[in-house]
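One chain follows as structure tokens, the form predicted on its own.
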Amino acid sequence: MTSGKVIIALGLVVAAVLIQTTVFQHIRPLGYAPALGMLTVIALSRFLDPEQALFVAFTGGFFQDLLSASPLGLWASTFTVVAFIALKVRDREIAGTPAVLLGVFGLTVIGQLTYAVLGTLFGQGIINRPEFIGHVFVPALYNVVLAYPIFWLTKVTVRPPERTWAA
């Protein structure tokens, strides 16, 4: 894959964090806000190779952690964990829509869980939270109803072409 498929890849990564930490700053629905970056370094995990999607979900994660009250590096770990779970699970999956959907559900709810934890570790007392279940699971279910396309526009300008008999 060549270095160009990591700048589309960072750059559909820095277009997800901006709408996050922009549009849905004002929009949230049930009074939470979707994953995107987190759901886009998910679906980036699908199609780049282990070292350029962990340096994508990192950078993403970094440029978060700069537009965002959050400690310097919380998400850029939270995004890093995330894509390497990704990676590791990405060959072993059951094909399908549903098994592709329960993975974002359960790689979001990682996600959350680890910025939760690692928040409080750096003294931010998220677990503490009253509104704590809502903040794991409801942007969880919010990545499942965006999953579709963004994997779509991470899969026309991503991945790779198709090996045909004959190219």
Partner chain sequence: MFPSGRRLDRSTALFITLLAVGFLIATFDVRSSGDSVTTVIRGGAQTLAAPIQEAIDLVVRPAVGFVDGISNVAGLSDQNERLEGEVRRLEQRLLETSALERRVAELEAINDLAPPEDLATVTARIYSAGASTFDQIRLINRGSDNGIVVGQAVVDEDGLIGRIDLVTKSSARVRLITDPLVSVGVRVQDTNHTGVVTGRGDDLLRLDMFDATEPVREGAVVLTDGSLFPPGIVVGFADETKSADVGFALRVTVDPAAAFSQLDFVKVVVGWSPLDADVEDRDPLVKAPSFTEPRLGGA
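Counterpart to the form predicted on its own, namely the form predicted together with its partner chain:
Coming up is the bare chain, nothing alongside it.
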């Protein structure tokens, strides 16, 4: 069961990254795209066991690294950080749609900021770009919009146990 769930989860992240690189090269309202891979990792962190979630986040992030322009390992590290924080907050006594959406927004912002810091440390010069703030916050807003279908999809595919931090 465990390996099957992990493989399905990995498939979801890979599919999200592939959709990100194809569909959202055309649909970019205001010039920004959602962070679909990160959103899928956030959703999966709600439903998977901690070790599984971290493994899926790292591997999924590494796949995103392979299809992006930055040094390998940056998205892997970023997704791992996001999954770890999501794991830490998922069992808190927070419930209801607003809390989940706020969580998605906050985690995406944290993820984008983490990547920006790591990218800048590794020579990508992200933080001093003119539209840096937009790159951090607008994808987080789009992730909020896409949160419900992604949470539903992950819920029906990885069959979670009951949690308090549910959509």
